[in-house]
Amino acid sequence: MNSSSQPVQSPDGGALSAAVVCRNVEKSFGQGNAVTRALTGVNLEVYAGEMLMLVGPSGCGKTTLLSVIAGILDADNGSVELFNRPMGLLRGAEKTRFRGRFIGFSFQQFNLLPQLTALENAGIPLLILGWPRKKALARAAELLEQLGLADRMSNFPKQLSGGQQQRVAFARALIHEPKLVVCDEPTSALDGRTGEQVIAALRQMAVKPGRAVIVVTHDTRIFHFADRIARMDDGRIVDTGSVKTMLAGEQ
């Protein structure tokens, strides 16, 4: 089954609009005999209002695809559109501004600044966008409270557990109301119970009608939080479908 081009249904029965459209995306690293083809013709649609999990074996191209979609890497061939905006037409500072305004990032290693408190880390995107510090930190406090960190705002990253650091990273990814949220292995450093708790928090906070969420993961324990799963292998999407359908195919 390969249903990536079939529209996903919203709760009211209507078709969701495509937030991300990848067409024949290719990406290689190296040159000559040392070239590695990371993406070999990826076709994928991700819809506004859904959480899609991107899964597959290590080295299959998941993180590379996530980086191309988010504009961190440029595709060698093919096209990527985010909310009808061709990413290939954005260059330099324009692309940086686009990412800063419309994309929220949550990385595998959290990437919190150790010299800043949880509150300050969460508020960074708004400060970069030019918000007054008081207003940015007030918004950060609201998000951290919603994520269950009301009593941890003044703590530094080293004073937080892995799950708490991940929640701060989620707050930082969501604070500027991005239209696309991308997460790379958000539960890899967490135990099973904590991983489920933080993904549940992400789903509650991030999944909205006008926003798409893409999660790269190896963690089968969190698959049931996804609306759809896209499976990669050898640099391309080989299967997409509902969680129930995809898991049934493995049995």
The other form holds:
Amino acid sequence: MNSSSQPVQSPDGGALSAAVVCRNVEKSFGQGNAVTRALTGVNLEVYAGEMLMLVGPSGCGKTTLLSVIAGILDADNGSVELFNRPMGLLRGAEKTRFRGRFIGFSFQQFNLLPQLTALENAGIPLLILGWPRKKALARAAELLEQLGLADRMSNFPKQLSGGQQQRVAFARALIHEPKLVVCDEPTSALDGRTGEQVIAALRQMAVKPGRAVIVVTHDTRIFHFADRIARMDDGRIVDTGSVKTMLAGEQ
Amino acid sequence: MNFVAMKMLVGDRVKYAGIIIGVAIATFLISQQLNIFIGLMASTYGLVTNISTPDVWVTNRPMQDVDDLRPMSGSELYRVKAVSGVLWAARLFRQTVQVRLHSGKFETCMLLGLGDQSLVGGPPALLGGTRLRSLRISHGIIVDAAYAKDKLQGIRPGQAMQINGHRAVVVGLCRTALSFQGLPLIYTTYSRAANWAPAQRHQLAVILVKARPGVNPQALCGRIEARTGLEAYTRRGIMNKTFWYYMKSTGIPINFGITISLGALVGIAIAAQTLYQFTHDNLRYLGTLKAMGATDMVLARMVLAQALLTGILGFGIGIGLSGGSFILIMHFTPVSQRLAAFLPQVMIGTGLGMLVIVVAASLFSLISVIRLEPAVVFK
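Show the form predicted in complex with its partner chain, please, because up to now only the form predicted alone has appeared in this conversation.
Once more the chain from above appears, this time first in line as the rest of the complex follows.
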């Protein structure tokens, strides 16, 4: 098993650069006797060009860690760097704009706007970045076509299957070419076969040199799509390693 | 992002319609009741509106409002004429009389007698080729066309009626502003009116005065009061005195105030609550946009754009309903009940009021958007 600080190897054997670096990250919720320590000193590196799966039992802090890494929750202690940029130094609107420019999101419940078509939903990040609507929708159409949704672009979310909605959510997460893509339980609302199909599509579309992908999941059937797996328990990373080493360790 | 805001709004048809209906109801209730209130209050000084020529009105004291005129001696006219700055002064007779129509029916009317020579104080608009000097024809009277059709049983020029037992012949038609009492106005000469009306000790109701060029009417009022002991008002002054008498001494402002407030409250409650609920129901999606990089400013612009769109549409529908009700009132109610007005000032005022309401409601809902933790999207 690798330690969390050891970089993975690129296919040609070279070290990959760290896209995300977490050092002693702590996060608590509540006050006094009701305080819950969600993260208790997390150390983690995620490398550009890899897909890392964050796994562990319910309540171990996976989603909290994902939120801290993505800059939508602030860590109480410790530091998070994204592409050498300390997130702790970003404040308010600056942090929000940073998220819009550099991070792509895929949510467990997809969170597609029900009043917008698949095409319009996929184009939202570009609209947030100020792209003209026509140009943003044209780019969204290209991406949805690549994800096999050419004939579903004008459908509203409720007219799409779970798998199709997840593909639209992936299109939305990738359309602005983010450097980091975070996915929260992308297969939890899908049956096994569809789950594998959409994660294969995500892997094919999202994993690129210079971009890191973090997937929070419980779904062991999709582990083999990961480059590395980080196992969490009780608010900290307990293991990281390749799929083979992790599964071998379990056996 | 306005595109996304509009799609979110229009896509939720039930709430979209609810907000528009709320704004429309509030607009309708506020503007319609305000228009009726203003129309009613304007009618209180209808006599002044209908006699537009003079700069100064001189009355016996004390006077509460323009319908509370105590006749004075005819010799007062000469005392007023003697005041410096008076270009001319004319008598005006005003008394309610019983009119017997050709069917035998009696109708109470307001008889106005204009100076025999000058005919000062005639109606503001003469209709169908009517000339004021026709009043010099024996038994001649001019009546309001709308009242002639309605309360005076369709009487036309050339036809006769009896005023207190005296024969009166319609020699022309006019259009007048509605008075608070809702009585048909009958114009004739001063001497004839004094002769027809039931006898009183004094007959001179008002002295109408024109100021010399360059003379300030307000200053002239002061001089007339000082020299004669009578009360003198500018045109605006007598309107204001009458208006404030009704405001202070009747239940009209309180009752209309309650109606307007209740109407506004109901409409505002519907509009503001639905607008707030709409934003609240979309918090998850607004949180999603926030997580994806939409700043608070962007979200605020979206919510305001939604509020403005619904506000403009609701206001348009509400004002349309208000205008429609005004048209209905003017077409289907007796002339004496047509107290409604349809004023651009009310339209603008109501529009600004509704703008404040929808913007306030959206700003209120924005508090929850700004406080929103984007982490809600991972829950």
